[in-house]
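In the block that follows, a single chain appears as structure tokens, in the form predicted on its own.
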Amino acid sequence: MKKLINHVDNIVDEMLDGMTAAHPNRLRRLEGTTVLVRKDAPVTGKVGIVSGGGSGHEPAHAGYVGPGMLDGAVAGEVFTSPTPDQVFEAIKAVNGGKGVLLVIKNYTGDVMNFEMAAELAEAEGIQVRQVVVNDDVAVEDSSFTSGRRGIAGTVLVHKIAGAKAAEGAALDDVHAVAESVIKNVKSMGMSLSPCTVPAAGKPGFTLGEKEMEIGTGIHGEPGVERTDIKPAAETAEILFHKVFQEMNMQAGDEAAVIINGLGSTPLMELYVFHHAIDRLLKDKDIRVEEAVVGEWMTSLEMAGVSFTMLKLDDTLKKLLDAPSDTVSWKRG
């Protein structure tokens, strides 16, 4: 194993003041916690918006932690859901009085540790709503879900839920709009390696010099085929109809796209997979309102990409071209 790391135990308490430190205008660790919120929280006037999971998959969750998107994002362990008492801090820091939005990814661990949380807060007084992102259309359960997981398509819940909060919607309305975000995005994703947790010291499956597989989990769980190493554009093409064909688009519908590296394939092939993309999306007549290529939802140094297509209306296109000033997704 090979690691930029001092001591295995240590890796994630001293990545989250690395992060404060290298940004100390925009975040506040609070101390204590594995708890990380904007400069400002809470908030007032405004529903705080909470993210979080296991750590390893930077930028998520703390990497979207501003205006705009969201107020607070709470680090697990590497691969690990973060305790109901650390997101229970984390509600309390952001709640500006008008309540409080978990955006869980669906893996069970998190779906059960936000929960308790959330009752937690509300036993407080701190109404609070959940919403559930299950976007991998790759597989229906895995070893660490009931239902579909949960991937790069929650960047975008954490986009336009936090534009619409940004506004001074009320809690009910911030929960709607991020419901029709996860009833209208959906991704898959393949791998060329696997990845490796600290902990475990040895990668967590393994992969031939000629395999790829496709449908891996951000956590390196089972996909649905291992084949051989195909082009880009022909795997491109496997991704897009898989996810093409679960959602309800017609010629002329908008979308926005994210191609998401998943730790360690350089920007130059995301581009070359984009292009093949593009032009899967040009041949149904979709018009691409906004796409974004890089690293959004990583899994340690897994080489691999997923690709996101969320469904556009006129309010989701409006809240998703809202401004936002966090580490990594800025507009306006």
The other form holds:
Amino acid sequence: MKKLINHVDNIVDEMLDGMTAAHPNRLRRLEGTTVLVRKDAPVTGKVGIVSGGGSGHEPAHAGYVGPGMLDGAVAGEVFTSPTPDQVFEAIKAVNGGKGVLLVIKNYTGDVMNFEMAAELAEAEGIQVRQVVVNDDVAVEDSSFTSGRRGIAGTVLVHKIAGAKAAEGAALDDVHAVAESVIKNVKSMGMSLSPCTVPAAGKPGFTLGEKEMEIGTGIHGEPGVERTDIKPAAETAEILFHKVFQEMNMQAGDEAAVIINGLGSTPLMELYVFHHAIDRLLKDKDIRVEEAVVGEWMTSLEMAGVSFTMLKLDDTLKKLLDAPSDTVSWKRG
Amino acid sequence: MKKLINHVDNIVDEMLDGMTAAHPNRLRRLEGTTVLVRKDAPVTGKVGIVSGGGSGHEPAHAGYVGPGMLDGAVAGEVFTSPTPDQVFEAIKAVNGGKGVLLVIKNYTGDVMNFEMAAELAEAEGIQVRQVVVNDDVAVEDSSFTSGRRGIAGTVLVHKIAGAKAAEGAALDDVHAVAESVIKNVKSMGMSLSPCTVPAAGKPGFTLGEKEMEIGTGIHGEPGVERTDIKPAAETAEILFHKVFQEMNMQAGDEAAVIINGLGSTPLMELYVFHHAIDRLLKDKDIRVEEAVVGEWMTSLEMAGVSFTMLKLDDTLKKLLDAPSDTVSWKRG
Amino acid sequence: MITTGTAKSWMENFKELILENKDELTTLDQAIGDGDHGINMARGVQEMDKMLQEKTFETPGALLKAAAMVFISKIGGASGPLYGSALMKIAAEAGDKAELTDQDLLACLDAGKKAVQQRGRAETGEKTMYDVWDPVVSTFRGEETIDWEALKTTAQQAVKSTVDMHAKKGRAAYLGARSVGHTDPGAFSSRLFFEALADAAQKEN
Amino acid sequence: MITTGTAKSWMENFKELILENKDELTTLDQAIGDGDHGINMARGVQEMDKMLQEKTFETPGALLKAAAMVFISKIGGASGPLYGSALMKIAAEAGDKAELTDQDLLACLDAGKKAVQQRGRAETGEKTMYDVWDPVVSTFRGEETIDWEALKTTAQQAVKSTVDMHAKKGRAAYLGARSVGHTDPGAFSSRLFFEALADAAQKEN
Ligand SMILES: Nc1ncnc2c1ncn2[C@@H]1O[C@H](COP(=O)(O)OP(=O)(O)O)[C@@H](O)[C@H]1O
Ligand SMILES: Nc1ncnc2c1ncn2[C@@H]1O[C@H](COP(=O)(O)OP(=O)(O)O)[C@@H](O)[C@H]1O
Ligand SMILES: [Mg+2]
Ligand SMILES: [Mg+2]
Ligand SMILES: [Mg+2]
Ligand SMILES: [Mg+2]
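Starting from the form predicted on its own above, please write out the structure of the form predicted together with the partner chain.
Every chain and every other molecule in the complex is listed next, the one we just looked at coming first.
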């Protein structure tokens, strides 16, 4: 394991302090916690939005804290959901009197810990609502299981719910628009190499020199199948078709698209990949104003990419284009 | 070699088309070339700025094409300077009547190819000036050699010269401010793993499981020394002190700082690294308003980081903070 | 008979067993999860141990409640809320009794089992820690005294039974049929939880 | 005596030799550069070969000028402008002569050498391709006829002489003293350039 770190036990702590040191006018760390909030939190008269999860997915989520997106981000240990007390601190710090929306990625740990935090907050009279993002179509949906994972599509929930909250909307309305994003966003990923959780010291899985894994999750959870390495264009087709078939889209529809690098895949390759996606979009006559290509929700140093598509309507599009001013997502 | 590509010969071509497909309102590819220009180039009455170099350093340079930064970026093959005819096409396409500044990184190949392009442009009556960025202090400066390499500090030249050009300044003034950035910017990098040029198919160098290389260039050119892996804090100290000792800075001075990931180093580690840099800055009482942490000039999938510092005066600071609206660098 | 001392040994034994098996737990979680179960549990038991060094308790319930709080606030992931909620309910059921009979203890463990089920929305056969909690508690519930060796064996067999299961909850569920053939890491750590209790109780008697 | 046909064979031989030695050139450049010299040169000679298939030329000068243009516009890196400029000056010196005597040819090569020196601001002993161009041209300049075997030997020895040099120009210069002990890749490809010429000339005669 070769990492630019000091002690494995201090990574999250030093990362959080490194972030506030780099962005002192934007971010503030709640003392004694792993929570970063907007410098000016709480914003009175605005619904607060809190997201978070295990660390190792940077810039998710603190990179999205700021005007027009999140009010607070809670960091767990690497790939480990943060604990209820930390989430509770975030809720208290961003509550501007209009209640708080929790944006949770659908992992058992995240759901349980955020749920317990919501219980604590409600016991103190803070209005809390939750949404659970489950955009990853790699895993079959089933009412018998805990369902699909939340991956890069989550960033679009932050953006759009954040824009709605910035308008001064009520908690129920912010919640509703977040649910509408979740209903319309689907993603799927693949990987060429695994990643190593620092404290584990060894890769989470192994892939042969000529193998790739289709449907990998952002913690290296396995996906649909392991195959021989395929060209980027063919890989794009597999991800695109799987995502597309789960969406209710017609020719002429408009979509937002994220090409998300999982960690060590160069931007060069992400654009090569998008070149193939662009053709598939044109084939289906799906309009995309500007694709979002880069690293938005990573998996440490994993090599791979995920493809996210959100079907837009006028409301979602307006909110997506609304201004935001965070470290990693600036618009308008 | 595991890469998300199609054929090695088509990577640059597909990447460029992927970029214009992703950002059709921002970027335009000059037909039959490897040049991307601002959608609205040439901008009449504004000095045009062209940069470029080998591919594999994305987002450099096309990610910096747009209002407030570059007018055109010329892409060579991976790690190979573009040819004079391509650079010449870029010059012609961005010349808005006030002349064109070429921002060249100090590599023999880049210098020679851009120089030949400038000769072609001047023969056609286009006013051209050049600056050569040589911020990498890893290599000793010497009048007997071709001197120091240009690395991530180049992005600050784009930003500041771009802002000056956006003000409507004359070519000589844009040239002068670019020279002033170059005089005041220093950088140094290190790596934990090599990268593989796609067409070569094998890593450019090898590092043992416990080794790191200090002073690596962005093409994997070796640096000052190879040592056992050191903690992030110690690594930060080595890079910081080497950079600092080459600068003429005093307590109370203000600086801009870039923490630049070379490809596969997670943002998490970059912030851990910055956490250490921040202390060193405070020790020396150097003021930094906001550090720029991320991937700005990469080296394919190399693991490592470079540290860049620019001493600011009022002029440079104002231009650095001026608005820019490019794919990878948005301000204001 | 569980005294405050037994409860303390239980938790200390759990710490020892988790630390001894940390790498094994990580390896199991790498196979069908995200590879942090050993790390998560180790962090939790070490923090708990620190707490136990610093504080003293009057009753088993008080001690176990404090342990629950540490687990909830230090483990995270799926296992933090599950062990935390379980211990919280165990402590609540223990109330302020100074000593717990085996029957009291079985009522406590039953409350813990229900907490795992509720918090995790887990059912039998879904390849989770519930597949250890459920058989262990169900087998001994109603007995007057606990046969600790039998309890250990039950726990061990329960862990083995998870190998053939097709995961329906937790990260292993993403693997679908590929989860078959692997031991569930949370089931393994739950076995250690019951073994730690058995060792403490046996030493007491 | 160099005819248009000889010039064509020269360039075709160069293509063959570069493609045969592509991996070797890449390996040499990986050791002290950025590993693309073989790739760059291969791209250049293949494009040149395509051009030679399509066009016909009246004089050696016209052919070499066209080759120069391909090298300038297709190779990039350091080697593109260097080989491109050298061939451009060689072609200029050849003018529109239909045939070049050995003396003419030596004047051409001298012009090429000077182009390398100027474009690269290179001096002797700096561990670049100039360390092949310079001795090869200097050794035979002034002679009436070229001893092709001797020229090849000179080129080979010149390549070897770069091993002990401490690089001052090009990427290898970043290595400082660590560049010692390696062959310069551009010197190696320059040897192939002269070998290609020798083979073409020898076949002609
Ligand atoms: N819904 C659930 N109900 C009961 N137990 C669960 C559930 N989800 C996960 N688990 C248990 O948690 C264990 C994984 O814990 P851990 O690795 O610490 O958390 P995470 O899965 O968040 O990384 C699994 O092996 C399983 O026994
Ligand atoms: N300034 C120079 N003068 C002469 N030759 C040079 C100079 N710089 C580099 N070279 C030659 O170019 C070769 C490298 O070419 P190549 O690898 O294609 O380009 P790059 O260095 O841009 O990657 C070196 O081995 C050396 O022989
Ligand atoms: Mg986990
Ligand atoms: Mg090169
Ligand atoms: Mg786990
Ligand atoms: Mg090279």
